[in-house]
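Next up: just one chain, as structure tokens, the form predicted alone.
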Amino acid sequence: MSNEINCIALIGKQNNPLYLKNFSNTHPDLKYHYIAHTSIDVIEERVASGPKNLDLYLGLLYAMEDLAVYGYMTNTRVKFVVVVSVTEGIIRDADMKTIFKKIHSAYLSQVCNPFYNLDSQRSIDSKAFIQAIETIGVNANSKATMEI
């Protein structure tokens, strides 16, 4: 994949946000509120109208500027959505398929927490669950650069 990951974001059942990591430095965290936010709406009408046995990975919702921004929906409606730039090349559906396997077992690890409340709307602080987040989003930025 030769495009970094801007952002990665957790969208709860309720809608509520769970979890953002900005990766980038030159766009504010607020920018990536917004852009979650509105992928909502794009997720969701994607479940709509798309059939009943949906893949978890709804591929790319939209782009916006320099940016592509990716949808994965779990089973019990938590959305992960990954903001990726697209300065150059392509990005493979087969890369980003890896990335939201990788998300979803993270929290998949922090949901069978015993002490993790699965409908709170509190945000995820888990120093494990950011860690591994972190490993996620800097693992892929850093196979990026050196495909470049």
Contents of the next structure:
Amino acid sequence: MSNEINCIALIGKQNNPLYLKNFSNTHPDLKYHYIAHTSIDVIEERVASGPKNLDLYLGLLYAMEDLAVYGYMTNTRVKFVVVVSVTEGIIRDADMKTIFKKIHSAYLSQVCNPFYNLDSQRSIDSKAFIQAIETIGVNANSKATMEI
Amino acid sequence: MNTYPTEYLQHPVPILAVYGLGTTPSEQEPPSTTTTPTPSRPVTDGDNASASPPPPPPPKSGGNNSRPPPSSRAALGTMLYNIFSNKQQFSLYDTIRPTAAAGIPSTPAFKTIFVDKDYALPERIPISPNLPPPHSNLSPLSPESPLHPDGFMTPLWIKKQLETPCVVVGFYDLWDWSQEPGSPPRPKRETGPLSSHVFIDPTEREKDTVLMQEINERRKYFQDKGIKFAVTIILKRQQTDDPSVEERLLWIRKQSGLDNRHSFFIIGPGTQHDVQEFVNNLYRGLYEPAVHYYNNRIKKVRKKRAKLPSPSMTPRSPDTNEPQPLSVQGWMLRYDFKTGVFQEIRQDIEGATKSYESAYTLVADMLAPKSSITPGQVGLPLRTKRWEEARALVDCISIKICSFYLYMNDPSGALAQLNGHLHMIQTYASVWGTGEQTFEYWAWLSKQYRIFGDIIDTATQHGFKIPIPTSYMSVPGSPNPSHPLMGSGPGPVVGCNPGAILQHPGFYYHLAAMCCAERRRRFLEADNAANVEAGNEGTLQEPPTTVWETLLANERQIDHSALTIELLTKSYEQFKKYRNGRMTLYLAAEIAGTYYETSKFEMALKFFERIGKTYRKENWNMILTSILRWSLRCAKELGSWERALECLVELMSSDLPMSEQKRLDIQNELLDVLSKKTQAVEGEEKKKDSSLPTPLAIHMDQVNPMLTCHVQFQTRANFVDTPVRFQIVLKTGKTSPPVPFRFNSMRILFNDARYNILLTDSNKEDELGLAHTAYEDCRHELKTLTDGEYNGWHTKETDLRVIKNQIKVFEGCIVPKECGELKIVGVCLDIKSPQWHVSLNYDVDRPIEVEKKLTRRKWLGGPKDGGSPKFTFLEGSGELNMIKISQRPPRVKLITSYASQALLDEHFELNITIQNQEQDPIHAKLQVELKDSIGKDYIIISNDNSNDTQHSITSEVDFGRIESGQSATKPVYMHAGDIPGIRIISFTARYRSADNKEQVVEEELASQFIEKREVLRIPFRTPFESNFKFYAHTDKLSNATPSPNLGKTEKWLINASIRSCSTSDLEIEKMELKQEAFEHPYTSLTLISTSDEESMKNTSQAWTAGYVSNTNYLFRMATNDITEPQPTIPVGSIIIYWRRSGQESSPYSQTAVPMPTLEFRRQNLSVVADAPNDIYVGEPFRLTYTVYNPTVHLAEYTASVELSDAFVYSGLKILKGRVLPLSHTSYDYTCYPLLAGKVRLPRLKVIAKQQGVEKEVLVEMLVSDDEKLLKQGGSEQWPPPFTFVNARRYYN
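Switching forms now, from the form predicted alone to the form predicted in complex with the partner chain, please provide the structure.
Next comes the full complex, this chain leading.
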């Protein structure tokens, strides 16, 4: 994984933001909120036009300026969005899938909390979850720097 | 560098030159009028007509065409002109695709130019015949060329190519007699015996020859130039069906040496469609020669390029300042570019791509700081003419290549070209000093992206499909092959470079817009710097920086924001087209931001408002915060303070993420805006009454609320007049408001306005009101406002401060006055200042969200024992803003008391007690009603003057006010007449609270009464039973009456025995006989006397239970005519005036005991003995037996006297007699009593035949003394012929 993760975002099934973490220092949070929000359309179109047995991993959604947006949707229509910075190199889908799997498992742990309301439109404020997402981003990015 | 030469970018197509359409002024004259000598031609050629292939049939409209075709030649010419000229701009996609051509023959594109009839190509005339022709005036070699000496390409060259036809088409008319002025119309041409033989008129032939020669001349001229020449003959209407015309055309074609298929066309008048079809045919026919022409040009150019030496062999000296002639590399570029253009014209896109790529490499290299092709050569000097030319050319070639790749369906090739080009220029730009820090660079970049977007857009309009970014995952042969060594996954494709994925134009327009915005920023920086510089150093610096200053000056003219907005709008439309609705919102935000930058606040605000909704709906609060902040800024700039307040209030919501300091700023700003009278508002609204605060209502369910409001009734249902408790729960967010926020009032609105409550702030400052959970008791001590806007509302002062992370509960209480649903429909929090009245409206009546429905209902108990208040759960879940008010069950008791036995005719007393078990005093009324009443039943409420009151079966008793726990009793009297039996009586107590001081009209209150009903069944008995006995006595006849006598009298003794049936003692006032009036012509009844007249008249009696009273009544019944049928005579009734013993106050009741009716006895023969009343022993007296015959028949009888021991008598012993009808006979006996006491009289035994039977007629004693009769009654009477003989009176 040679590309840095700039942002990880989780979007609820009613298209409400569940959690968004900005790992970059190049863009403000707002930018990633916009990006996450706009990716909803792409995900929805991808899912609607895709085959029925579409993989949860949706691949590259779009690239905007120097940012590439990758998408993933769980069976409960919770959307994960990862924004990476575009460099010349190829971004391997396997790497992206791994990151998404990690995010998914973090989300699963959150959902398994009996006190967590699945239908709630509030953003997730569980410390464990936030920690887990942070770890995913930081690990991926440190690995990226090491490879460089 | 603002625009590229259109020649470089437009798509070239083969050029077709057309003349002879008659539309240009020089061609107004018809060709036939030319004064060309007309050599005569033999007419023999007509013989060949059948042998030669027929010319292509003119596109006739056919006979079935309903529209009249244009008649004149000029009209056809115009039509052709229009069709030729209607398309002047061509795109790449007008090119025939080799694949598409297979199926439908499409029409090749031609650009048509209109030339004169004697059009000649520009000639390069050699200066002297032995010299080679000079170079073209565009060649770098000609001194007058703009390219002299070292230019490589100019758009003029392309322009020249586009003005040089590859095909020329001449339009000619076929001569006709009608063109000869004054010539008579030609008769129809005769045909020979064989129809194939057509005679050609010599005049026609002559004209045709002239035409043929003219055509031939032109053909030869163009053939020499390598240009294809074709002829179209325009036929007139009458010529289209002339058989000789075919012959003439064939002759002309053959004579002028034109090819049938590609060089000779015929057109006749036709419709628009026909003409269009003809033109298309023409294009198809001419396409091949056109391609051929350009192939020749390409060959020529290639030959020249092949002759060039290698550029590496010809290094050039860099030192000279003199303009050097064009380098070899330049020539190579020139030739490659030319090849590309020609290839493009002949629609060889693939070839053109290669040529252009080659040219691109060359020109790019020339721009490079250090050439890699020509060793030692440095890049073109900066900002020179050639440098500018090269930059334009390199961009244009790059654009061409990109569009060609897209045309060839290779999106990644196109993108690679773009990215490569951008990268290359970026690298060079830093060397040129126009790097990323200059606005020039960004302007250029913006332009590149914009044009790239345009190219993709055009491509998509012509069927190009933009691949989805992940298409590589499903297609094995990916355009982005990954490194095989790196791939660890099983598939050949492991990923992609996101930068190498072509996306839809919207993205590129967006990039262009971003670059444009960056350009603006860079320009402003530079401009500021320049201004500072100019300010510091005066005008001294001007001359050396002329180029830079011109650039700046030019840049100042540019409206960057308009450009950015235009680009963003373009992008917006693209994203809309690709259904990326949310992206459009982002773009709208960018547009709005751009508007803001250019101080178009109104537009910006409009955009922000529009997009805010979606973000609010989907909870993207971070974005919403940003939008609100922008809106706030715009609103403030505009002086739209209402909007500003709306933004500020929403920004107070804890849901919108914000640092505490910023929140504090917002809160302060909110208070500032509220408190200070803004000048703008004042200025605008001077006309209005400025002393009134401006009202502003914010619906909190449409924005992110700064605090939430919930409503709970304690119970789901309640009764009228019972206090209903409810709580209003205000809940603030975790972070807002950072410092206590004071509302001025809170309005609680009910569906019934009279319960509305206005809570005002008490200006408290204590800590209790800011506790985490604060409880405000507003149940008691509410005052009612009597004037102002809230007239009639209940009001109280309370603490209306809120602070972050707080739950504030206001408990209230109302007493509903009516049944029905009671609802809290809204809660309004008011912020008031002298200038503003902002109300935060909570619509409590809206359907609540699912999430809230699931939470259990909570109720905050008031603080107990100094502890903090605690929530307890209530039954059910959700929010209860409605309560059902129903009527309370009646809480009064109805008690009735009455005597055990009810008697008819009396006013039976019922004592009714209403016991008030309510907590309040009540006002009660009792309604009494008799059910199934019969006859004389009625109810009265007072027993005093019963005569006056109207008797009815219902009655109402007002009980008045009854204190709580007390009872009131009232009597009701009930009268049951005549018929004994059970009476049903219902009591309905209706009451309402006596506290209700309002004097409301009774009818209105009718529904508010509480009712209680009881039903009683009371058996009524008759108070008296009667028994009557009758005794009839024959009245004494006066002997004076003549016989026969029709009259008759009888005496009747009636013994009435009346028994009291009551169980209680009765006090009988009196008993009286009420005789019934009886009118009859000859019968009458008169009362003679009664037995106890005296006693009944005066004193009242007391009858105990079962007491029997006997009374005798003696009547005389008389009739005038016994022979008439006798009526039944009613006697009347005995009226008893009575009351219960001990009820002295009550009036006497009357009971009528009806007496039976009387009738004359049956009239038969009778014997009446008449003896004196007092008989004494020893004193003789007369005994008279009278035989009556009341019948109308003669009666015969025998009689004998029975002896009696007590008497001796004298008279007939045995007799036989007869008595006439209605007559009587008397027999007298003188008797001497011997014994005293009860003795038998000597009896006359009369035996008469009655009804056919001989039998004895009974003897009847005549009682003449009424008193005796009355006293004796019936029971004491001895049977006749007994009488009482007194003892001897005298002893003598």
